[in-house]
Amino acid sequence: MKPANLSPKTLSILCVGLAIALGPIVLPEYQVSQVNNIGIFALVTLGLILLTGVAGMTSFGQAAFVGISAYTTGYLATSEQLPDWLGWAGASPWAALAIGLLLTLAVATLLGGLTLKLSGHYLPLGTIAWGLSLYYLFGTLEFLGGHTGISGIPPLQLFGLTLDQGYELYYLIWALVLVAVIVTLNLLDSREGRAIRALRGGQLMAESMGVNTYRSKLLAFLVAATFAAIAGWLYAYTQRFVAPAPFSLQSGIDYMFMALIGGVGQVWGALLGAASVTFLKQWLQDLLPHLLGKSGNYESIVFGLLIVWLMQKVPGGIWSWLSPKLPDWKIKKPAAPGAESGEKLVRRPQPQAGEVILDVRKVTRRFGGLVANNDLSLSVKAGEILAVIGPNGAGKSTLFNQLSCVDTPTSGEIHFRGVQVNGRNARQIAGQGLSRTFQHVKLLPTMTVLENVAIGAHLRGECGFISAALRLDRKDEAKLLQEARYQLERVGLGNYLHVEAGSLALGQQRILEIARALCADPCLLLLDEPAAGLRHMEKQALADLLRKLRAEGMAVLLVEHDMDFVMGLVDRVFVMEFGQRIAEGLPEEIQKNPAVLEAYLGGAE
C-alpha cells in the first residue's frame, strides 16, 4: 500500500509506533527511564489537550487525579492488613488499576459537577482550589504515610513477568500512551468529538443544534481524568514510591506548560510538549551550575523566560510550527467517509400542509423596566414563509431568542406543534424540529465546512462515546457526513467541504449556517438576516432554496432588512416597532401601509 493511500491519522500512528519500538534499542538505559517519565507526562498532557485545548476548559488540577490513582496503587500494593472486603485486590496490579480508575472517576464526577458550570476565570480558579485540597489531603492522611508518603511498592508483575527495570516498563508505558492517542483521535473524529470541539466558542450554537453541552464538558473532563489515573498507576510502579510533591499545584502548572508548548489544540502536541519540557528542564539543571559556578533554582528562572519567548514566537506550540513542514501526504485532507453510501438518515414525520407549526400568544419580555417585546401574537403554518421586519431596536432578536427557547418570555405562551414550550431549553426545542441561524454568524472557524454542518445532525446520530473511542461508529458517522454533504451541495457549497469554515466569505458563512440548520431535519426554520452579506446572484439562489423548502412543506420564519428580497419571497410580513406589532399582512399590503412607511420603509436603517 502506498503512503498516499493511508489516512493522515494512520500514518502518524505508524511513524510514532516505529519510533517507540526502536527506543530501547538506540537509547542508553538512563535515557530509557527518562523517556518512561515522558510517556507518563504525555498521558496526563493528552487529557489536558482534550480538556483545555479542544474543549476550552482550563484545568490546573490534573496532577491531583494522578495522585489519587498513584496513592490507591501504592496503598493496595503495600498494605499488609487490608479490610476483608478489599483483601482480594492487594496482590493484583489489575485490581489496583481498576480501583484507582473508579475512585478517580468518582472524585472527578463530583468535582466536575461542582466546577464545570463555572465560566470565565472562575473555572480555572475552581480547579486550583480542588487541586490544592487534594494535594494537602494526600499529606494529611496518616494511612497514606503523611508527607513521608508510601515506599516499598513491589515491582509490577503482569502475566508472570516482573517488570522492575526501565526498559521492561518502557513498552507497557508507551503502548498505553499510543492507545490513549488512538482513542482520542477516534473520539475527535466522531459525533461526540464534534460536540466537544463545539464547546470552545460555540456553546450557544451547539445547544441550538441539540448538543447537551454540559454532558460534553463532563465527558471531556472524565476522559482527561481517566488518562491521569492510568498515568498515576504507571507512576507508582515506575518510581515504586509515592509522596505528595509530584501531585502539587506546581505539577498541574507544569502539565499545562507541556500542553501549551507542544500545541494545546493538537493531539500529537502532548508528546512533543512532554518531551520538550522534560529535556529542557534537565538540560538547564545540568548546564546552568557549570555556567554560573554555583547551584540554585536558576533553571526555573531561565525556564520561565524561555516559555514566555516561545509563546511569543510560536503561540500555537511546536506542533503548529512543525506540521506545515511535514510532507503533504501526511496532512492531506481525506475524502468524506460515506460520501458514496446509499444509506441515509431517517427523517422526522412532516406536518400536514396548512398545519399551524408555531403559535405565539400575547408574548411579553421585560428586562427590568425595559419592555423588549410587548403583547406579541403571531403564527406560522407548514408550507409558509413569514418575515419579521422592523427598525433596529424593534425587538426582533429578542423575539427570535424566545421562539428558539434561548430566552423565556416574562408572560404569554409559545406553542410549537401544539405543545407549549415556555421554559424549555434550546436543545429540547431543537429535538422537536425547530432549527435556527444567528444574526452574528456562529461557527467553528478551524473546523472544516463539512464538520461544521455535521453538528446540525447531532440529534440524528445514535452512537455514543464508547462506540466512537473504539471506532465502531463508522456506519452512523458515514450517514451523518453524507447528510452534511447533501445539504452543502443543496445550498451551493459542495466545493468547500474540506475548507476551514473561517476562511469562507461572510455570505458563504451565512449559507453554511443554513445548511447546518437543515441538517437537523427541521419542520420550522428560523433565519436571522440570512441575506446579509450575500451578492445578488447568491440572494437569488437563497430565495430559490427557500421556495423549494416551502414547497416541501417546511415553515420558515425569517428576520431580514433587505426589503426587495423579503417582498419577492415571503407569504406574509409581520412588522415591529419598539417591541410592538404595528402591522401584519401580505407583502403588497405592507408596502402600502402608512404606519410601516413612516416607521420603517420611509426611513430605512
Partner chain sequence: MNYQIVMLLGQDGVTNGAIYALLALSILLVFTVTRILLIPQGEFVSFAALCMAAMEGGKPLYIGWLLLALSLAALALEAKERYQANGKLQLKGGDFAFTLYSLAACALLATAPLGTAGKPIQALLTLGLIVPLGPLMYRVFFQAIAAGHSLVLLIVSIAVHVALVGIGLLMFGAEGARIQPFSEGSIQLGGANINSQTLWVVAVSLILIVALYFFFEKTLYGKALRATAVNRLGAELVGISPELAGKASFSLAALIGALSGILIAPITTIYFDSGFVISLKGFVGSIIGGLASYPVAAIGALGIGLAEAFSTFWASSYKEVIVFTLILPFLLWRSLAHGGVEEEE
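Same protein, different condition: the form predicted on its own was shown, now please give the form predicted together with its partner chain.
The following holds one chain only.
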C-alpha cells in the first residue's frame, strides 16, 4: 500500500501506535505507571464512547464491571485453597480473564436484558442502583477481604514471562487499548455498526428496515462491558491489590466524565478524555487544598461544573474542538470497498405479475370513540401502483401505519403475499419483503448517504459482531455497499455517495429514503408522500423511476397529495374521507367522481 492510499483510520492508528511504542523510552519511571493507569481508564472509556456517544445509552455502572473482573482476578490469584471445582483456574491469568469476563457479561446481560427494552432512563438508573449494590457487596463479602480488599496479587505471568515492571505492563496495556480501538473502529464501519449508530435517533426507522434494535443495544452494552472487564483484569495485575473504592459509583461517574470531556462521539476521545481527566484531577488535588485551606475531595466541584459548562457550550468535548485543527485527512473518504467487484447480493424470488401482494380485508381501527379507519378493503397486485388519497384527517396515515405493522387493526385482516400479517411487528414484515418510506424523513444526518442507504440492506447481510471486529466481513460488506451504491445511482443520487445525509435538500432526502427502501429488495413499496418537497424535474424523475419499478413487477402503494403527480402515474386510486372509502377506480374515473369532488372542493350548500 502506498502512503498516499492510507485511509485516515489506518494513518491515525499508525501515529498513535508509534507514539505508544516510544512512550517508555522518553518517559521517566513514575510517569510510566501514570500512563498505565490512563490506558486502563481509556479502555473503560472507550466502551462508554460506543455506548453513550454512538448508541445514545448511558451507563454509570462501568466501574462496577471493572470491579467484578478485578476482584475475580484477585481472588483466583491469591486464594490458597480454591474450591475443588475452581482449582484449575488458580494459577492461570488466562483463566482469570475468562472467568472475570464471563461473570461481567452475565451481570451485563441481566441488567441489559431487563432495561434495554424500556425507555432510556431505566438503564442509567438500573446501573446506578447496581453500581452501588456491587460496591457494598465488595465491601461486605468476607472472602473478598471486606473493606481492606485483596492484597498480595502475584505479578502477571504470560508465556513464561513475568510482567512486574511498569514498562512491561505498559506494552501489554497499550497493545490491548490499541486492539480495542481497532475493534471499535472496525465494528462501527460494518453492518452491525450501522445498526448501532442508528440507535441514536433512528430506532423506528431501523426497525422498519429489519434491524433488531434491542439486540443492537445489547451488543453495544456487552462490548462496553467486555472492555471494562479487560480493564479490570489489567487493573488487578497493575496494582497487585484490589479494594472496593475504585469500583464505586463515583468512579462510574468519573468514567462518564472522561468520555464526555474527551469527546463522546469519537473513538480517540477515549484516550484524550482519560488523559486529560487524570492530569486535571492530579493538578486540582495539589492546588485546591492550598486554595481552600483544607483537604478533601474538592476537585469534584470543578469537574461537576466543568461538565455542566461543557454540555451547554461544547457538547462534543475536546475532540470536537480539536479535530477541525488537525490536518484535513479526516475529510477524505475512502473509496467504497469492492466497488468494482462483480458479485451481487442474491435477490428474493420475485412474485409473478398480477399476483396479489397486499390484501386488506375489512380493516377497522378505533382510537377510543374515534373510528379512524372503518371497514376498509383494498388490494395491490405485483406490477401495479395504487394511490391512497384523501383530505387531511381522512385516516391515510393510520392505514399506512397498520400496513407497515407499526399499528395493529382493531378488527379485520391484512394479508401480505398470502400470509396474514396483522399483529406482527415492523421488523418481521420488513423481512417478508415490505419496505417503506416515512412522511417525516427519518435518516441519520451525520452518516453518509451511502451508509444510510446500506441500512436498508441490513437483512441481506449476515456478518455479525465477531466477523466485523476481525474484518472478516469485507466480502459481505462490499456486496451491501455495492447494492446501496447501485440503488443510489438508480434514483439519481450517485454524485452524493459520501456526503453527510443531513446536508441534502429535503427532496433529495426523500429520494434517499426510496433508495434505502429499495435496498431491502422488497416486493411491495409503501411510500408516504414521496413527492412532497420535490421540484418539478425531481417529480418527473421520481415518476419515471416508479414506472420502471412497476415494469419490473414491483407493487407500489403510495399516499400522496400532489394530484398531478398521482393522476399521471398510478394505475388505480383509492379515495378516503373520515375513515371511509368513498371511491376507488382508474384515475380518470376518480377525477370525475362527484363524491370525490365534494370531499375535496366542498359541496354546494
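From a predicted model like this one, the values you see are computed outputs, not experimental measurements. Note that the rigid core is defined as the largest set of C-alphas that superpose within 1.5 Å between two forms. Positions refer to the first chain, counted from 1.
S.K.: Determine the rotation of the smaller rigid body against the larger one between these two forms and give it in °.
M.R.: From C-alpha superpositions, the smaller part turns by 16 degrees.
S.K.: K313: how far does its C-alpha move between these two forms, core aligned, in angstrom?
M.R.: Comparing the two forms, K313 shifts 4.3 Å at C-alpha.
S.K.: Could you check how much the CA of Y122 shifts between these two forms after a rigid core fit, in angstrom?
M.R.: Spelling it out: core superposed, C-alpha of Y122 shifted, distance 3.0 Å.
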